[in-house]
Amino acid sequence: MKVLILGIDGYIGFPLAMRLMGEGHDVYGADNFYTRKRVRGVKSGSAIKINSMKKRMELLNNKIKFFYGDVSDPKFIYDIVKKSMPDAIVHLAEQRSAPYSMISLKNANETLVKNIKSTMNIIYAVKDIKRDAHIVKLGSMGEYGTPNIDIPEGFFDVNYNGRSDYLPFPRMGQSWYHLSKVDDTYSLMLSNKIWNLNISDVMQGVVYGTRTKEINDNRIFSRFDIDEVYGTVLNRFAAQSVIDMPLTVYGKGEQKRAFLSLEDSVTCLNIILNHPPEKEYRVYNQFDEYYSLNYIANKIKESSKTMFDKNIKIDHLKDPRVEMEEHYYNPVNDNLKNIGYRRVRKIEDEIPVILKDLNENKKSIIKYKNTIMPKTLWR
């Protein structure tokens, strides 16, 4: 199988590339290193040292066919699809941070325009050049928001005024980033309806972890962001614990989010690639479990005590975001299980690995520690 990974330099993109190469697939990749540039723009960087793309490719004997460019440029997308003629395209190339999208009007416009354009470019390139290609688009569980009912996988049965239908579940994104993902979802849905494109729309939860099997085998690490803009909640808590800072929980800490490990994220995407839809639009809620912020903070506190005999404090800050701090949350995730996915890594097993790796990179965390505390206010 020929797979084109857009955003191959990213946290998930490069581990996925190594997985696919190990299974004998032809891997093509595209990136313009915007994440590296944006993270530097908020005066931060990866807490774990990462190689340049050139060095990464050299370490893998230059088996990846790499294209440098911006996926929001239609000419670039058309050119690389013509050159690679892929069986599948994995779209990981969007601006990936909700806080980044909320910093200013400039950031909001950049997020909306770049993300929406990139998905539309891919849709039209596939329609015009390689209509049987399988588009695997990384969306977000955050598209759904926090409704007071169970969250299905994309669609649900509706009964209203004596009539019934099977409709897309309402999307209620709570940032401009999430709204860009919502637009992607409806654009992909429409492209399937009018052109029968093969679409897998992946609503992914928060990904955590520093290692996959291929990272261990090749000793090529992926990035690990800890700042308040690009670092996930688990990343920030883990970094704080390593340098003896209190774990800063936003608000009451009963906000619930869906999570899965980096190893399992790569496995899920690989399984989806091996089960392409036939002129269908499919939705996968890609996560293992869901946890509250308080649960995550306490697990990191417990591991810090066990591993380093630290008594880490947990502080509750005024929530800089506009979100419900206590809410019902019960998403469904059957579709991946139905095609063979089974979890490999549990969060309780993964946290000690993360803490060990971060402890070995403590100097980097100290260097970027001033970027961890929230400065981006959504109100």
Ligand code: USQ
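By rigid core we mean the largest C-alpha set that fits within 1.5 Å across both forms. Only residues modelled in both forms are compared. In this text, all values refer to a predicted model and were calculated from it rather than measured experimentally. Positions refer to the first chain, counted from 1. What changes on going to the form predicted together with the named molecule:
- 217-219 is the only run of at least 3 consecutive shared residues whose C-alphas each shift by 2 Å or more between the two forms once the core is superposed.
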Second form
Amino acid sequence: MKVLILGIDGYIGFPLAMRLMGEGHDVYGADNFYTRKRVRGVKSGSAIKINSMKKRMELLNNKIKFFYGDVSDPKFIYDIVKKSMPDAIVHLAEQRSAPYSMISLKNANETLVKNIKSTMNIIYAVKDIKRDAHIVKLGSMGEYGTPNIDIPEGFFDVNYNGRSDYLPFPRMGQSWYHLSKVDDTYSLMLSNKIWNLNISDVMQGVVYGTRTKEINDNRIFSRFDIDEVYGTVLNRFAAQSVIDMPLTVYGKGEQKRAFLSLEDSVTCLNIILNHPPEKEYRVYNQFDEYYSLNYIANKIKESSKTMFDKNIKIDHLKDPRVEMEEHYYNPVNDNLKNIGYRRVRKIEDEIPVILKDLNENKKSIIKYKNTIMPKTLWR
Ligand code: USQ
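We have the form predicted alone; now please give the form predicted together with the named molecule.
Up next: the whole complex, starting with the chain shown before.
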């Protein structure tokens, strides 16, 4: 299969490229190092040192064809789709931080414009150049918000005033970032309806971890963000514990979120690529399990005690976000299970691996320490 990965330099993009290459696919990738630049912009960096793209390509024996450019530029997308004529395009190239989108009007607009435009560019390039290509688009479990009912995969049966229909499940994103993903979802749905494009829309939970089965060599780590803007919760708690900082649980910590390891994320995307839809728009809720933030914080605390005999404190900070701190949460993830997904890494086994890797990178966590405490306020 010929696969074009947009955002190949990212946390998930690079490990996915290694997985696909290892399975004998022809991998093409695009990136403009937007995340590297934006993370530097908040005076942070990957807590685990990563190589330049040139070096990354060399380590992979220059088997990947890399295109430098911006996915929100239609000319660039048309050009690379023409050059690669892919069987599948994996779109991981959006602005991916909810806090970043909440900093100012400029950040909100940048997120909305960049994300919505990039998805539109891909839709049109596929329609015009390679209509049978499979678009695998990274959305977010956060598109659904936290409704007081079960969360299905994209659609549900509705009975209203004596009539019934099968309709998109309500989306209630809690940041401009999440709303940009909601917009993508509706654009993809429409593109399937009018042009029969093959779409897998992936509602992914919070990803954690330092390793996949390909990351067994210290030279090929993926990036690992810990700052308040780009770091996600479990990875941040792990980094905080390594430098003996209290864990920064926002609010009561009874917020529940869907999680999966980096290995499981790459595994799921690979399975989805191997199951292209036939002129269908399919939604996958991509996660392994859901947990409360208190549960995650306690797991990190326990592992720090067992591994390093530390007594890490758990702080409950006033929540900088506007979100429910206690709520019902019950999403399903049957669609992935139905095409063969089974959890690869258990959270209990993965946390000690993360702590060990981060402990070896303690100096760099200390270097970025000032970027850890939350400053971005939703209110
Ligand atoms: N949180 C803390 N302490 C922290 C950081 C976060 O308690 O130090 C809490 C947040 O308030 C939130 C939860 O942890 O309730 C998750 O926050 P997060 O920063 O890990 O994740 P989020 O902002 O939701 O976004 C991340 C990715 C995004 C992806 C999303 C999946 O950045 O790209 O779409 O996870 S989901 O959360 O399912 O929407």
